[in-house]
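Heads up, the chain below is alone and in the form predicted on its own; it's given as structure tokens.
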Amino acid sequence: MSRQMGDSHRRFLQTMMVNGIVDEQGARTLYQHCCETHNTQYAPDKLDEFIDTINSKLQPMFMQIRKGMSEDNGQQYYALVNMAETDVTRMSSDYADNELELFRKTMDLIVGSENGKASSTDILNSADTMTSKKLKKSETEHLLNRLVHDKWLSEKRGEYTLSTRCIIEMEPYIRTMYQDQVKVCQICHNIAFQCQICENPTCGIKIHNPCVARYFKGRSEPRCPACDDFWPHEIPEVRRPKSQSRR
């Protein structure tokens, strides 16, 4: 496939700039739409090559469309990433300094937890320890809603996790800032927060829940892939990706 940037590539990039992140099915549907709209060759198995062509033109601008996995469901996502800014300062145009401080504190809570989650109560309490202008409870709640809306955090039943977008975009920052706390999944080798942990004290590897489901599927006796100890956790079912994706 040609490495020349064409109108189909530009349309794809424009949509990524608007959405920030799309799941794999959404990216494939968008790829097909862009090729058909501009009457260019469409090869279903060439999505990554198509994106590589875009990335070759984005490189001088320190931008990249990067692929990553959702810790929640195991689906693959594509996100448009600013390579020049690898930390929380990339959000400074949208958030005030005290809002960014609370986001950092929320990241601290999530990364430092055993299950990759932080409760709304813990986040509200951390707001009391801020060094910049303190946020009222209502302001903190509004900020958390904005962070979820902007796809930096995810929320379920009052518990917050780092979103797929956040992990893909801020991976270098996370690995640098939390290098003593962050581990990678034994199976997919991506950063692991929401995961199962081997209970052997000399092992302690982490495996994402979706990776656990896929790795142990069909095995009569689940054993740790690193130390071969019995894997005592409940094995989740493999979740099928949605056939249709919102775009």
The other form holds:
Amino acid sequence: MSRQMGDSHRRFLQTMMVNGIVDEQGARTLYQHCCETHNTQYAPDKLDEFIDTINSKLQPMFMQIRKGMSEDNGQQYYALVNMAETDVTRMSSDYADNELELFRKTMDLIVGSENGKASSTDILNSADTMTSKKLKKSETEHLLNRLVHDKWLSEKRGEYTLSTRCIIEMEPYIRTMYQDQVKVCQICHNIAFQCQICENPTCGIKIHNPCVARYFKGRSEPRCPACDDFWPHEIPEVRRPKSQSRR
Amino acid sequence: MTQRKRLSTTQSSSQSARQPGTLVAQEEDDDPTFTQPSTSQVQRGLEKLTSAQVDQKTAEVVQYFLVKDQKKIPIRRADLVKHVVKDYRNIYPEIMKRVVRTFDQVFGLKVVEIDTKNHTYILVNKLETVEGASSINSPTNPKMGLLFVILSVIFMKGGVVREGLIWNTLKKLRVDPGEKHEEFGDVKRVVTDEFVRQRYLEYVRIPHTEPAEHEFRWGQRADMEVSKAKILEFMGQLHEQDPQSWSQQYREAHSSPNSTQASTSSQR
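Can you return the structure of this protein in the form predicted in complex with its partner chain rather than the form predicted on its own?
Now the full complex is given, and it begins with the chain already shown.
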């Protein structure tokens, strides 16, 4: 059953269009704000239903508000995604062809890496092998900044990762494009880039860092959930967002 | 890029369309391939198509509007037909009807034809801006602050100002149009090109000035999206003065329907 949209839904959608992505807490605050602004009933536990109503009307437009986890902190995020063009071409209104080629190359590097990261040096080097109009070093650096600003990439200490928004939005594309390379997380079954890998060569499963933290929390001797070998990596702490509601 | 160039030429022609005296050979509706189909043509066209096909085309047009709207670029019917509607031009009115309905019902946006000669459209927000909300939910765009100042000056000075006055005002606010600003970059370009392209401002040469001088007016988007009552309220706070003391501006601000609506929202 799809309920009718009201101004509270429209306001929520408009804000999503401006921001592209919000974390779960932000989505809750926004949901409450939209309901209060338009004097409609606000039920704290009905966020997903509220979004479903919007999605039922967005679906004919090949758009959707989709939920996904951040590989950095394990938090849930909501992103407005375009399903008409799931691949890189959807960025073509903002980026030139050679810029998109560099973005594809960056994706290749990230997907091909073990830890889901690509260093700026590697990206700059890959710019030398471009087939379209080559980018100068300074242009490449400028482009990387733009990609971070537009929330396609994230950067930390000179290393680039795919942003949460990019993963949520391009997951179907990445899965088809990199079929042989992409692995899913053993715990949450979403594609995994920044993760730990089981060192047993016959196993080699991946687990997102935040999933590792949650899964092994409180276990004295961590073992791989698939092959039961000893899990040799450092177990990160479970990170709790400041005002996270209890589950 | 090419699009930008094309748009800036159309914009100058439409600007002059508002002051017919200043322009000589106006480009004809440069869309000879498109004439509005009649109702019966649309009817016949629809019979040949499945509803899924019409829905799909509607979705494509909606997407096209949204992409353009991100940069606040007006949409020309000629471009829309050429790049998106294509073979469905015979049912164009039906598609637009659905597009308008979708924007209204799903997105809370209104499709407005700002130029009936060249058939140019923009999207205008139907939801009132709510005070204090933007800071939590949407990143505030600093350029909008710059724009607000300029619109305020124009409005308070009676609707038209020479550019020198705008530049001097901005300089007092430490925004020098001759220097690269760390937030806005090339200020002069933002004001005279970007805001003009987005139809927030009009920037027209004053006839017979040598060297050329220009004047600013409110653009059509500003007329529809920006509340004069709110500007007056802001001026009142700035000068610690009752907005009603600017009687002419006050009357103007409270005569147009959209501004009174926006002023009630700010009182919440």
